[in-house]
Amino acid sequence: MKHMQGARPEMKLDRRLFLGASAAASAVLCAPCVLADGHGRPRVVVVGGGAGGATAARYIARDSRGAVDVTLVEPTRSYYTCFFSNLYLGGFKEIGDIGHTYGGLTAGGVNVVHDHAIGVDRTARTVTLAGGSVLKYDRLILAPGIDFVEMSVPGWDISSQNLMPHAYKAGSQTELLKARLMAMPDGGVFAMVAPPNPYRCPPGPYERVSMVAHYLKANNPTAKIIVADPKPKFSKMALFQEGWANHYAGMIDWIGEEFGGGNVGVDPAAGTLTIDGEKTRVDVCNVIPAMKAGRIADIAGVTDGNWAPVNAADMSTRADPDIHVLGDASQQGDMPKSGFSANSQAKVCANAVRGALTGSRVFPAKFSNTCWSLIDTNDGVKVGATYEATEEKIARVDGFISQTGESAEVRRVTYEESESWYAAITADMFG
């Protein structure tokens, strides 16, 4: 995302205005009048229970009244953010604080089920999973995050994740992650191979390298940290090499693109790093690789090989229109790959689905995103805009981002704003 001037303070986030401008729709939709096709009611299948599809199952099922069935498939029973969990390799969360369950969408009538969707049938409109159930749809919802473009790093694939961990899907990655932090020598070395873009944000890699620094200072403080990025800057940058300087001096080395840091390979079982040749033996290794939509987007044909394209409007595919994709996996134009764009992206899909199922009332498409980073104890940054959808795409209107220099208590108002922030989306998704 580009760096927008010029924070504006009205657009500072309330966890009740968050959730009340849901309400606020909710309260007036006209009743359902329901379209059914001999079969009942109609039939949404959800595939993901993250940010974008427990978001759009809850609000199908309780904006319906009942009127259009409602299956989530999610195959993990605790649902892990990535948003916020970097802050538990810094110490400032448990692990149990990022971990969230499905009985509050359960008790919402949304019928959950924990198994993998291994197939998808356009023709027939069904989805299979691996247990062998095989689920009707008449509109389908894919929200399955992301997948990994196998060696985009040369030595790493993803069978070495357990000796170069990517902690980019949140839960046992992050756990371990933090174990290898934890357990780095006096002085070791810590490791990022940065992502190129689009890549998933949260978890930030910028704000990784910040709470694995302030892990480190308390800790280890002469242990050091490289990142080798392929890219010549990246979002947040001057706030992150701002509080970088105040916080963790002489200890983060960033190598960015015009210094080799898109040439770059690893031997996981020999733990190095090769930056445009050197070698370096390093003690802990985070691989973060280029990134692709969920798998079973592609399987349902709908990607462009990489990411899924959608219309502005519903987040339906180009491929097919009553195949919808939301959050990471989706290519929708201007919004980044968040936690809070994939909640903003499924309350537009919900409304439209219903819309077309039920005949209720929907309205035209609107869009917000804010990304918070934290760079040390209170010392909170934000980024973030609002959008329209277009016939091209979700296009950017307005946006703002925190300011360098800018006084301890903004930086800790602004971090407060990210904890209200987590308790209403987490909220909203799960019920």
Second form
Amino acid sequence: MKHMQGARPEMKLDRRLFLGASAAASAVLCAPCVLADGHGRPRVVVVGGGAGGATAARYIARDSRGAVDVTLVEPTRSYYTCFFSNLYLGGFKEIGDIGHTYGGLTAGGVNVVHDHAIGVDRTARTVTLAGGSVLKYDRLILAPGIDFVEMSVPGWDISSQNLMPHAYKAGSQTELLKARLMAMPDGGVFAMVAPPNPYRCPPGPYERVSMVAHYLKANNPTAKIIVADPKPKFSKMALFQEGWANHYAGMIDWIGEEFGGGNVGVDPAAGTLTIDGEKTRVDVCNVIPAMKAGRIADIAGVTDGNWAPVNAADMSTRADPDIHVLGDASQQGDMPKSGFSANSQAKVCANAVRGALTGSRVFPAKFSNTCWSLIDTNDGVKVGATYEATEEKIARVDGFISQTGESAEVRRVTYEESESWYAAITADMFG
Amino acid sequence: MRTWAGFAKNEEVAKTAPAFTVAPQVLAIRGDIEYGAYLASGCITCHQPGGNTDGIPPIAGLEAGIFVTALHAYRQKHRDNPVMQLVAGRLTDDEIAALAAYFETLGK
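Requested next: the structure of the form predicted in complex with the partner chain (the form predicted on its own having been shown above).
First the chain shown before, then all remaining chains and molecules of the complex.
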């Protein structure tokens, strides 16, 4: 018995050792196939799982049929789309309707890593993650979206975002803005500090104003909306102004550049907004600061000023041909900073990257964008264009915009189109 | 010559001029399916793979001749959706054939 008792732990130890040794032995035995399968395959690392990054990762993995190792780095497990986030504010969508997970991408062969990319070594061609992992790449695709330019709205910084939400990265911020809207006192004031150009859109500031007005008209009809805008005009301006006059007469006060809309400051603790020297107490203040490329683009050293200049043919950066930047963070030319644009650019980039890494056919870059906006129930408008790659930039070829005075039927059909588009693009992004 | 007859159930198509036809030599162009797959990535941003026909109709699986006729109708502004006129307006005959060939494969 004594012997046996003594033997058991020994056996356990042996067994543990054996298992360890076995794992090591298998690793050694498998080393050539690991190398062939892992290190032998070209590696693409994509940073950012939005309309640009998720699409690029999915397309490269799908179309290369396993020939390219694709890793997507995205911190959030549930991604909320900026597009349609205004419709949530207006009560046309639930928050769950605009939330998506990455299971479809993993099923499609993408290695999805939920972490933050914090470093890029362009010589070693590695990306370092906040969790300590280091990913090697042959091509790096950065699609980090936007960050805010510090102190672009005097008095506001990221520590103020709970007092004065931006709701420009969808999710908790959007929920907060909605909660604030719903808690407004009767006859209260909702203020927006609109961003300077260029800005991410959607979530379009002017669609947001429309959706806030829609909510207030039904729930708090004596409330007012003030928009302080540093710009003299904005996209679809005539359409929005017509819609505001038709649906929300007397509710919205848009203060453009001409009337000091760009000369603003806020005091988040006091809940005040100062426009051109005149201080006003407001009940909700939606501050949308000036924007710049997501920080990782700066860290990678591919930005020039606030954005990352890219070559239109494949979205590779001017600074480094092995690093591509998609979507909002890129400085590409004529396309707006929309999810639709990012998705379109991702497909051109994915085709080019796959071609460079596997020798597959590379086709000419073709880009397009359509942005729908909802002004009120069944009152949808749209603007769109096609684009091509030139040496200099992504250049606009042709476009269209909804007309003022369109029939209710045309506007209803336009809104229905946007519903279809949302279902299609999110399936295209997330699988 | 092909007409809209085979596509008549689609509410969108019903709005078009039923007399619109495409020349046989255009319908006979053999599409490059691989190029079509690439170009199609620009379509499926809006056109869902199937199901709901409200709003933007599904196009996967359309017969090539019907697809070609539809795109030419948009390009020549016989159909009036501005997005589709824009999209079709920049496609060559070969590109329309490529797209048609690709989308037809999705129905098989």
